[in-house]
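So this first bit is one chain, no partners, the form predicted alone, shown in structure tokens.
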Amino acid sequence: MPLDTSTYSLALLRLDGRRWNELRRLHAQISTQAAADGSSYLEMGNTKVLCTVSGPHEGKAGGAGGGPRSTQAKIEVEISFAGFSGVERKKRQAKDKRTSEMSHTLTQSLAALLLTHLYPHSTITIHLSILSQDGSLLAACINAATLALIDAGIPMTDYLCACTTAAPPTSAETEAGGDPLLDLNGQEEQELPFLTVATVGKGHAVSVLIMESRVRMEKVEGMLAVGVEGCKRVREILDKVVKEHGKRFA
């Protein structure tokens, strides 16, 4: 269906011919691993990640988590990056900082989610593989793990969905209001201020908020707003993902 541009200067479309509260194209899949425990594949724009969860295994005795006096389950993630993800073709560091970071991210997000308490003494592994990088890439992550944990029938209260946001442009300000874009490539990462927002279920409880870049105080208000409501439509999209998928067993 084409644009209607009638009360829409084509002056304000972003790059890939998106508005400013535009998602890109979101598609997922549930229990594509059968080996796995759970497992799903996720894409946002370009950006494609597969995910698989193996647990609640029985963790190591005197470990960090699962040891004789953990009371809960121990969260650990992996990513590894392949080596045609990005425009670079070079290997990744596996303990680089980046990934690190993104890692304890997940971890720490996910402990606060599930209802560990459920399986003292276990370890759920979580491995991220990224196949492309486009931008939104630990937004990504994190919708794909929230699949691959239900596709586990792991319990948790609710799903955690993620997007980012950006400040607008210059140029944008002075004609549009300064309206904040919603879902970036990799292009709009590498030239805006962003941040990556994860809600909590349908309403406003933000678990997770990054921002690695400066901008002006009075823009992230607007900026964490429009966040919050692309995370409301990204749960709408995984919640059909699962229901579609709960339907082949009805």
Second form
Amino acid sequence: MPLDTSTYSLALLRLDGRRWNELRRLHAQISTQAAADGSSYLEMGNTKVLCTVSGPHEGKAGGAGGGPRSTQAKIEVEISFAGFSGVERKKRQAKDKRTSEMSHTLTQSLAALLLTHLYPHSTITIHLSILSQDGSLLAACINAATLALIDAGIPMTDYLCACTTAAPPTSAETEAGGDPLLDLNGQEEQELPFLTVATVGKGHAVSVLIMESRVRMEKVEGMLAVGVEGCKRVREILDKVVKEHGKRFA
Amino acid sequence: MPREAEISVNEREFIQQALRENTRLDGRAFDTFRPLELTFGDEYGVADVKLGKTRVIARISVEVTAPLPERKFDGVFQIVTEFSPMASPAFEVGRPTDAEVILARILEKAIRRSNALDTESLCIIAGLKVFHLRADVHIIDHDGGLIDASCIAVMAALQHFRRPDVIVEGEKATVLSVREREPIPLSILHTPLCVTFSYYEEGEIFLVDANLAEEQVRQGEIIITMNRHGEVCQIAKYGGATVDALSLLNCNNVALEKVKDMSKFIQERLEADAKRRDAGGLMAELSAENDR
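Now show the form predicted in complex with its partner chain, given that the preceding structure was the form predicted alone.
Full complex below, order starting with the chain above.
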């Protein structure tokens, strides 16, 4: 980042010098862990996530205790934060509500994405390790999980891609404010109301939509539109990563 | 672990078939709530909400504590939810299910994070003493729509609650009892209310306020929290089948309409309760005459 950022606001650039609809550097690798059935490493700017998938294998409950879902594979998501991932080195509680909400979101969205009926009486375990946090954490987790599941070879309908968008800061002269911002970093996330959106495939099929802050109803439309566009771009990048990896076997 | 009785294949098929023919089991239109009832207890801050067969009671209580060190000027506001086995055999004490965690998170985001309650007004002496407000949500009966009902109950109870007045002299604060000084209503900045949409048929059919059977058949849910000024406080769609982006925006408009209706209803009930409590002004209250 250059030291002089004083002209950024004049040029309508953001704190880190991006334009409103620009993604951060999205770097991803797959098959990073040899021991896991599937694995991926994903960076969205300074947010870094490592994901491993094991399964489908016989779950702890086995076939008998599978209950109503025993005709489908059960998906388990575990999320762990590295002690050094945040700004403060804080010991996190094993099960705080925010983390269980995140894993619930991943479980629910992946259950609809994966062809779970092909694996009755089995469990797919997804483990996400957050190495560094700088905004768009849920989005990074979703993208990493998608890549790791592809690496594991578990059949799915399409890519599940996610990104975040924020409502534009309202300035005094323009009532409506500027354009919504795409792919937030940690600083922007603190300041602006934002939403996380995940889509399946190339269209407008929204799988996950989570917003946690108060915003005018009219602004949601713009944010959602930019978010869906962003997801398409993320999809292209992830697709490239997968195809690049596939070339090695050609 | 006890589990909710799974809905039978026939019932599932029947509900879906009926929905395709534009009918709900209880004959409601797709975008109507079940009959909503709201009553207040004899004490301040107790609200009893009935939404069809679902019943939720919220109770507000207050005590004086030291503030959190990083928030010296703010009172403490806590929402506690517990699913009791009384409401449904699937609930167990001490082992929160996913549904319970989600309910707690949604209420937290909808009410606490959106600053519905002005916590600064709960400060007595900065850094030393603040009011600790606690909202207990009790699920008495479960027939779907728990989130919507709980949100109405908490918001109604907050608006109904009166906190005791305090006198501050230097470092010393005296809490005055209800007899000494008329208790003060809380300062509520806005009233967020939740509307849960359940969708079916790949996002073709949207239902407002599904009951338990409809909830078990649905492909997914979208929980939208709004206030009557048209501000969205929270949106949550945790996966499930995909939905077109445009229908999501349409849900926002429906939600606004519902929230406006519900806010008006809560306001009416609060006014009716205030009228009931008002014994005819100060003169009537101070009068020594009685019915003897």
